[in-house]
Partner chain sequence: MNTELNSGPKNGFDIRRLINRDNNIVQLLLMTVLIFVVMTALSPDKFLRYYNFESLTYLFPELGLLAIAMMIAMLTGGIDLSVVGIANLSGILAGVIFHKIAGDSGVAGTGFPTVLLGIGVAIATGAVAGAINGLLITRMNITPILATLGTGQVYTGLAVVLTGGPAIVGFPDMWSFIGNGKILGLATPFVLFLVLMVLLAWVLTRTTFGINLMLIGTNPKAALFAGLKRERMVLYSYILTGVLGSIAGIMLSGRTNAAKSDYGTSYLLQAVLIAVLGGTNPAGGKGSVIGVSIAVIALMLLSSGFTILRFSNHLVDFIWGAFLLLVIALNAWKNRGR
Amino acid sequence: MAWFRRSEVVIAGILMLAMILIGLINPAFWGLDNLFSLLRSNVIIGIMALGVLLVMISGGIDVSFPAFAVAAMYLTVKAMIALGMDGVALPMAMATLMGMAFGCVNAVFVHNFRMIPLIVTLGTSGMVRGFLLGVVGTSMININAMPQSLLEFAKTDIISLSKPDGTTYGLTAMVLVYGGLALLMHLVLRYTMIGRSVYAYGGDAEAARRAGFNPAKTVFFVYAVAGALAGFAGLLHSGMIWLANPRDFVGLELDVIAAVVLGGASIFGGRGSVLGTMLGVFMLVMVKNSLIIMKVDTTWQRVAVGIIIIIATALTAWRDRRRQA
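Just the structure block for this chain alone, the form predicted alone, nothing else.
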């Protein structure tokens, strides 16, 4: 029976009930085109959520990843156009390394200067966005100017189907990229020493240090990986929407943190799982998608996300206090 007490099982059960309820209200929810669209919407938020999960397990918080994502995306696309770069491997590596470098800046302030992670990431977020908009530029790069290799890569489908009216829809291959990164993150957290150090550091930093874990290595790993995932997701996002907008991702931190907390990660650190986070991402995306289908105004969608954060955080805090007691 202990299996039924796992957060992931509870979240999966709630998710299934929500899907059945939404399907009864709007049968169009179960259409393959809508389900494929849901999975597509999970990709970018999900990849970023993996990084935020890592930070939260370590006992920190990160609100700078949307700024890192947009900076890595816009600078890389600009470089691709200016240098006439072909292919996607090198640009993806560039965006990932750029995000990683930004994440290391967070780690320096959090570890070396013992600063509060929320304050640090708020500061670096403002600095990076300010530099991007004030120095690099504010003009959008539309589909006509976007690198074709990036667009072709992001347009790849696993399955392609046709509707009765002749229009086509498909399941993007980017879900495999998301799934691969999620599997890798799960393996790192569960079966490597650095993964164990993240859980130990989030549970009790001093106890982790006495047990032989290196706090500096742990903190730098956490923020560097979170930044790298943000940079990678940012460039992938521009290919998927055929646009590079330097003002993108504003307010996305609320959605991603909501998904991670909804997935069972503890706000106090030391607890969280990749599967729970993926379920939390899917639930959040599904709720927002359903509100759009029901033509609920965007303002009220933000209210719904805020309510989800409060309820999920309250339940997480209550669970952790019970376990401590």
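Can I have the other form now, the form predicted in complex with its partner chain, not the form predicted alone?
No partner chains or extra molecules come along with it, only the chain itself.
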């Protein structure tokens, strides 16, 4: 386990360096309002990253979760409007369950049909998005039509401060939701047998089967939880941006996978941690958001993300090679 810690220390160190650098270019980076908004941007990507982390520890990869998130979000909001539903817990449960159901479809194909996860999730992703846009609809639901309870919930702040010019800013309570889920995921991964089975399965699937783990249970757990987290994050996202857009989250899979890889998880399975993933997410979000602060044109965002993925993966590949040597 010492090795894991070391890898997280490295990430944290790089993160610190990057923060100091950005702070030097523009001291506004260290402003509380900027830091609060950074943390806020971590929430959705972070929750999804927890799911992707789980999938990657099990030795798989998931590119379908943004499609699941958007489908769960849009269908739930539509249902709430159609049924005149209000409240927070029930809709959240609905979205989560919907994501979980989608995730189970992935699990069926990965486990029962033994197909490569990348190809399965590409397929389910295309299907779910196609169905959503082709059958359910393409129109956005904006703030006026959105269920108010969701917006109110997502508006909750932990700290509220006001600037000299009178505008107020705060730290959204959603970071607590994110933190809670992360803690839960950490506990599950470390202190439950199902969590250990994910590491075992990702380390050596055949050995896991022989030891008496139930591979079906592990695979379904992994993809169902990844789907559930995506569904939950999707609905939360619509509450936070006051908008339900059925075309949302396009290309987000790349950011999230990048963040998880950046956080030290191995694409070959068996390795990865919640803390590392959270650091990876923070790093990615920070770099993306800070391009503006550093006065770089936003069109460069994708290039920046791409370069981060390449550097992060090159570093992990280099590290893995050294471990073997």
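Everything numeric in this text was worked out from a predicted model, so none of it was measured. Whichever C-alpha set is largest while still superposing within 1.5 Å between the two forms counts as the rigid core. Numbering follows the first chain given and starts at 1.
Once the core is aligned, does residue 298 move its Cα by at least 2 Å between the two forms? Yes; residue 298 is a residue whose C-alpha shifts (by 2 Å or more) between the two forms when the cores are overlaid.
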